[in-house]
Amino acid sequence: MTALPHVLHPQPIAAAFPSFLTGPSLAGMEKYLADESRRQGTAEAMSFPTSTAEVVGAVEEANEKGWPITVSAARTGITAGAVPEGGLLLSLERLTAITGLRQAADGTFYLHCEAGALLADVQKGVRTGSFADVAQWSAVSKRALEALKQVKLFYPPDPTETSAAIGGTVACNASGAHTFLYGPTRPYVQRLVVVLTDGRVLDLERGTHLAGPDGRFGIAQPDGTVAWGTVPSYLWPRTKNSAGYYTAPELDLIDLFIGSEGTLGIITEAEIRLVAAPETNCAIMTFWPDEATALRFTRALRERRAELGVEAIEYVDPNAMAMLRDRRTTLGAASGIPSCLSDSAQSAIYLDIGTAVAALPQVLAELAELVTTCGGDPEQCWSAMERDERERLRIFRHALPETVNSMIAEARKRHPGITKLGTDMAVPDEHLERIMAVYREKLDAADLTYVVFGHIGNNHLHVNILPRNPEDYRKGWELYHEFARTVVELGGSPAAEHGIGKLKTDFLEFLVGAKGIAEMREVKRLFDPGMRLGMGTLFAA
């Protein structure tokens, strides 16, 4: 612990100056002005630094020119956080090195990555014990790698887009299906290197800088004074949540940056914690005669997640099952939907199981018994043990979003302005049935086409509204906002995993109120006095 644990001490480093694209040089670079939200932005300049020192140089140039700065890398986000609103687009896609590995005294392994390293490369490298940059590693890292090869480890965060960059997953506190058992990105981040908008660099390690009991913390200034701020006072939801700056008693200040969506500083390096992987995995698809029995099974699984090794619980609702059957009828085997899908299967629960090899037969037997107890038929379940079998189940699961996207594409041919409306909301455990009833009552009354699927283990269900025309889109958008308010009233989050970005800033105020927004702005001003970093993200520009 440092002598002043409540004070951060950013340090100057020698800047290197990357090249900039401006004016005519920006022609053909339009892909960097958008992300998966499909929103298109603008920029006066772009830069592609290859080191932390070059990021510092880019920040200094932006300061001189008065440019706002938007950070991007893999651009896999769907809330437009990486879409610039003028100024400098700072892409970290060339900071791709996985630079080292260490094993702590307690045996824990930590992997050091640059911010642009892809999640898929990290996960593959940990699984195989092979990294592209190992020739440049230190002798200590190479010895740790030999030790890593003797054990089975993995990095748990699993957003759907494995092409995401590590820095982006940290900046958005990414989560996914396996968050049910393992939690989101935050607890796996041990260290961050962050460039601030004044060009100084923070090197933050977990446990070294904490806010005081009153929430106060400071940042040392170049002249030796300390600028003081306070952690926001709102309570963090008791659910998955990716909206707003993290709060907790005596907050570890590294956690302010995790989930801050690139608005407090520019993450250029991260050290992430690896954990023991299960000896074996299997995937199971269970089918249910109605939604009520599927929800009953979900509750029963929650109570036994640890003993049964339940890593993920994913839901497919009756509307979605009907849509999948239609897809099978239209496309046949090319649909990815097996012909053995029973007509009596009105909803489905997908499970990922991770356990010891010797325990697997007993786990499967107990799951079969649980299915029977909850009103299902174990004989109708599909199970997949080997990688290729699990891949077939993955294709089945992904057939649903593909079907949704194809339906929207058809609707857009008639009405180009419409899009699907997909919610990203979670409620506490006790309100699962209530929020499902709210969704169905409101959507059915509005005569909207919709499906419900997703991370039911965390009560985090994606309601996909499929507008057929502009009037449907208007009604769906109004309901989307009504759902967000209801979820917040129930103690949940209107942005459980995709963040706020530039598209859901009104949802953030639903969650934390005007006072919370004001407190967040004060924290941002402390790190970014000019309010130029991530302009339009979290707060309306």
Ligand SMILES: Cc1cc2nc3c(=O)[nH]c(=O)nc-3n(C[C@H](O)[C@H](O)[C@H](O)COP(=O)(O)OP(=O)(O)OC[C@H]3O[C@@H](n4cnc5c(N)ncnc54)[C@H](O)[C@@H]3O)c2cc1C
Given for the second form:
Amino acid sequence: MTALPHVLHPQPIAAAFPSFLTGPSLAGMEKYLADESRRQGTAEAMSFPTSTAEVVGAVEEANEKGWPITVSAARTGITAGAVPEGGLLLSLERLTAITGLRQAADGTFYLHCEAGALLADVQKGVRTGSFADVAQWSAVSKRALEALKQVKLFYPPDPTETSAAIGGTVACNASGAHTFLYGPTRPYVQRLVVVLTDGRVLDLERGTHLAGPDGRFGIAQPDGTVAWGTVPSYLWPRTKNSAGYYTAPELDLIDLFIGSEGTLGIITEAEIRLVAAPETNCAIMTFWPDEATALRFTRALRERRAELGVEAIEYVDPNAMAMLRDRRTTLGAASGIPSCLSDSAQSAIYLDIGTAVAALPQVLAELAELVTTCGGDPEQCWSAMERDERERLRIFRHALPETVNSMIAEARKRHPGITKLGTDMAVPDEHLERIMAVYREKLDAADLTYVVFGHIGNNHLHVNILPRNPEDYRKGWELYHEFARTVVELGGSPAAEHGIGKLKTDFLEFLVGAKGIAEMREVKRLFDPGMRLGMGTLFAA
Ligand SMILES: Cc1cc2nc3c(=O)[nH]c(=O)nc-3n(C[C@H](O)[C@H](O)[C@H](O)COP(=O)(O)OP(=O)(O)OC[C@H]3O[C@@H](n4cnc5c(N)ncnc54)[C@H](O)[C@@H]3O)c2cc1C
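Could I have the structure of this protein in the form predicted in complex with the named molecule, to go alongside the form predicted alone above?
Everything in the complex follows now, all chains and molecules, and the chain you saw is the first one.
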């Protein structure tokens, strides 16, 4: 019988059994119960499989014991998706091999990795043409590697935290500053190997299994029947979005797993697409007399992103600039903030440019003209062509989140219950000015201290509220929720890149409504009938 393209056929494979830590042997393993959200979880057992077969063995053991399973990778997530709520913590940190490379007939290169391979190792390997596991590669992969060395390629997904694992970035559909030009992780994922909670394994290649025109798709069951489901009917926001199961007409079923935050299956291997890297890169910091001119410049750049090779547009708002100046005054050179930061610079826009070497002078000239047209002064811009100059700009940019974190740490000494309130929301292009006005009006009226910075190219700004005391914290939380509702009303996303995890489940409901949550639950039930994978993530337990 010919397999229908909208029916998935997971296969049984021979399981191998990894060791498990339980009871007293869990002592000293507390770091695996937390991620960068700082939430602390609990687990009855932990396992660190080294192959897909061992993941299957771990799943079978968990099934036997009735343990829920939480998958974790590098634990850099900040919404507690990898934090277990009891049961088995399945860490993929030992599945780290980069196992091969292939060049398709059209010349495209695809890199094959285990899910625990680190993003930093992938990026470095592609850049240098050198991979730790190459001795184990097939002859075909080694030939492809020789071809790779003749071209300049890269893997575009760039969450700031490059110690994240490939599986984690796929599970979160990670994005970052360069998403402005290149998009998030999803379009770069060509193939996934996924272990389902019944222990069968799906090997899913992009373009091979689609939902039908009515949104229906099925999973073949061990007894030969097919369990049918439907992709969610909510509309996907026209912005960056990391909230909820992806949906689209005739959805490619691989896209259900990308961004599912460890709730549908355990990704053990991924094949990712590499693309041509620009011949040369430069970074430019532009300064603006006020926010309005900075926003004007953002709009102008957006229209010319491909032509000028604008990879990222990042914003630093007037409050953040003032905070950096203060830090410079307090810490001097140790702050990493250059002394020449002009007082007339009220806000800043940082650009990454990637272009051809021959085109660079023209691109820079056109950017200078654009700065002038928008009300800025090209003489005040800092451009960084060489690696060490780019590093100077990087230190300047990173001084901002570091300063925010140190201010929160200070406040926590007096009021330990306080945490940073940092938003992760994006709106469609036409609502950038409106959302900025909403943020300012509400935060100023509440007399809160805050800074705004981040991915303005995608209208995805991180508003960081810095509570000074518990009352500020309470007001900040209220506004945080109000902003999430406003962003959804404007057609945007309340969780644009960090996911929902366990901390923002109410935001998911704002976005997709009770009906959308019910539809997502049905999809989950199809892959995970016992609802035991990633308990508490996406859906409140
Ligand atoms: C300083 C800092 C900056 C950051 N900047 C960005 C940014 O710019 N953009 C961005 O998108 N994110 C950012 N993040 C968040 C984080 O780095 C990303 O979400 C990243 O994708 C998480 O990868 P990880 O390997 O650490 O996954 P983990 O944190 O271990 O897990 C994250 C989620 O994925 C699931 N998961 C992990 N591996 C698998 C797997 N193999 N199969 C199934 N499910 C799995 C987990 O269950 C969990 O729900 C940042 C984090 C930090 C600390």
